[in-house]
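Listed next as structure tokens is one chain, alone, in the form predicted on its own.
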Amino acid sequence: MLVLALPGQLPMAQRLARSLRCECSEIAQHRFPDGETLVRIDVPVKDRCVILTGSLNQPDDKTLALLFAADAARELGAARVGLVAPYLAYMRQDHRFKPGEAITSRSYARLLGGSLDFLVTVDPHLHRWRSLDQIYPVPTAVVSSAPAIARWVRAHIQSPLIVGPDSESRQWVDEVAGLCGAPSTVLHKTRRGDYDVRVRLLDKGPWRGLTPVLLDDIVSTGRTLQAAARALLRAGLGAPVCVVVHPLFAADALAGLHEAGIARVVSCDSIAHASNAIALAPALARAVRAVRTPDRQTA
């Protein structure tokens, strides 16, 4: 196996490799001045099992790159071009809303199973899709963050109460809390914009003494969250303790989400942030070596 950073992933790249035990490059990347893109790898793959690998936040400026790559291992004769993106991007548009609208979750699997044997992703934002398969083309393999953030909660955590945001994280909050041993409730939201959430808890349960651990998959505004903290405190609750599967964050998202109570915020490294403190490489790795091989669909 040959693992191929993304332009500009090398350290997740360097980290699935580690774990994989296989060699790591970075594909090189240059622009020109009329916008458009190169890309060069700089490593034989003839006959190989080349991985890419990089996240998709920021899809639009990431997409082209990895096309070009996955189209030029070909060419050069690699015997599998897989893709390892632990942050999958075009999955929250499942449903034409408003008419004529695309469904780019949709569009998106056509548009990168073409060129690719298999994908393995963490998490991905399935809601109406019951899995990947049925919009992507090619095997794939989806990680479950629920160990690897159960681990760090253990460990850091005394008493916890894990918290879902909304009704949609009851599934996933209840795998962790069963991971960790420890109690679980999900609140109530109501969003009516972007930025206009509203969250209450309904569950008055026996909770005093313990420390909320506030859930989610996806943090970009973070508007859920500080509303989901601050409900947390007018229940009498502590001070939440804040841990994402893919810190999108916007530029003040965590300054708010600071500004709303949360005593610290930790994510999983599917996406380069300074709260990074929990390590998907090793689960990464093991789906990969399972989705690689023809025939498997599930790791």
Second form
Number of protein chains: 2
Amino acid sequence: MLVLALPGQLPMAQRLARSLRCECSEIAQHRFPDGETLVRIDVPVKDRCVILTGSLNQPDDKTLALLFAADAARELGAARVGLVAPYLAYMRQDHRFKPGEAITSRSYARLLGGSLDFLVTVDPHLHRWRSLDQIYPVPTAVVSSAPAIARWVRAHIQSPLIVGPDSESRQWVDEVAGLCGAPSTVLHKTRRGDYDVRVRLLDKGPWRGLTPVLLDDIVSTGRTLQAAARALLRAGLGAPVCVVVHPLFAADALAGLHEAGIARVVSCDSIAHASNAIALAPALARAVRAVRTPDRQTA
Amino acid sequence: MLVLALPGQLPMAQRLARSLRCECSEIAQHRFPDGETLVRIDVPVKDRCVILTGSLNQPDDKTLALLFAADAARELGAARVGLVAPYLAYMRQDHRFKPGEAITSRSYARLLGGSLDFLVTVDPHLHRWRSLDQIYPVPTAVVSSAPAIARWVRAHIQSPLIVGPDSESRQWVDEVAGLCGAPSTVLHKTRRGDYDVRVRLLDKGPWRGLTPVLLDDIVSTGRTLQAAARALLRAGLGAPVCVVVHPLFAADALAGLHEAGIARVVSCDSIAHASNAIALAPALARAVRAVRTPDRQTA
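Right, and the form predicted together with a further copy of the same chain of this protein, after the form predicted on its own?
The next block holds the full complex; its first chain is the one shown before.
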């Protein structure tokens, strides 16, 4: 087995390689003056199971390099080529919301699936798709961040109240709350645009004295969490702690969260960020071992 | 038939649609704050032959949108989905120049081929690949810019000497020269890096009194043409006119060409640029009519 970091993502790949006890190398990338990308694999891949590793935030900058590297590994004799993408892109456009729109989640799955033998990711944004298998034509394994998040909450927060920002998060919030032995609630959210989100606390239940722990799977602009924090403060609760699985964090997102009264923001290390506090590599390594079934020796 | 402009490339598509006497619309594109791209087709495509149109310079910014649009057109019932890309990207990496390198020309061809029924382009950079059919799994048609360039040279340059920047350009330079009834020669080129190119005039033949017309298929940094112009001036010829098929032109390329003593730079309109002077739409339209063979009615 060999872990190959996508360009610029060596630390994440090294953590995975340590958990898998295997070699790790970074894919070299060159951008030509005309904007074309060239990748190069600097270690032998022949007859090895190659695990391309990196998060797919800002995906348009990364996807061609990933596909080129997967093809090169296969041409150079890799036994199998899988992808560990702790953050999987293009999961949110799962419907033609306006006539004529592309359903990019499906197209993107077909693209990646065409060059990979398997895929491992963490908490993909599944809403209208029930599972990755509906769109990904290769074996997939989904790692749940809930156990690692629950461990962090138990270790760091006394008397937590686990809070989800919207009804979609209900099942996951209840799972984390169950693992923590803590109560939970979800907020009511209305989205009017990329940057315009309204959130209300409907369930006022006996939350005094508890520390709200706001969970969110993907944080980009942070507007949802800002609105959620304000709703909690308006309802008389204390300053919330935020726990984020995929810290996409657009430029000013973190500042906005603190302005909205959030006491602390921590994240899983699915995307490299200063807020990373919860390690996913051990769970990713277990998933890799499970998905690379030995009966699929050839591509 | 329907011509659909890739985002931001409406003028080129409109010229093609006029030559094809068919409707034209631009694909709408939205970039989400997290860097993901959404495309939308605002005209009916059901049972129509859809011609996606746009140049693929700076390809990493354009390719996912193109593939998403092709998939959407097919899902929305298009009878066929073709691509007219006057400039086709990723043709230059046609070999593993260093161990472990990707052969991106082949990977890119497989990617595009997976979403398209046919492809039309202008003078693709064919060096180690003899034809697009070696790597593109769909029918392709290649438009030669030579007749349009020869018409421009005949109309604008008295007593031209057609000059190629390197031995690879020999066949094409001879074709243009033949169509112009002009003499021709090619220079000797050595490339040492993206920006370091050496060029010499080996054939000193009786060129006094002729205006050198330097042809080049792809101009990115312009270093090759700068070196070529200097070689011609050193050999005592007059200030050359440059004719470029694909004006990629990195930021300071045009200024560099004029500094090197080039009298005038003109280009084919394969990529929108202020130097565009040679129209390709009529030839592209003829190629589209030829390649959309009626026996391939379904995808």
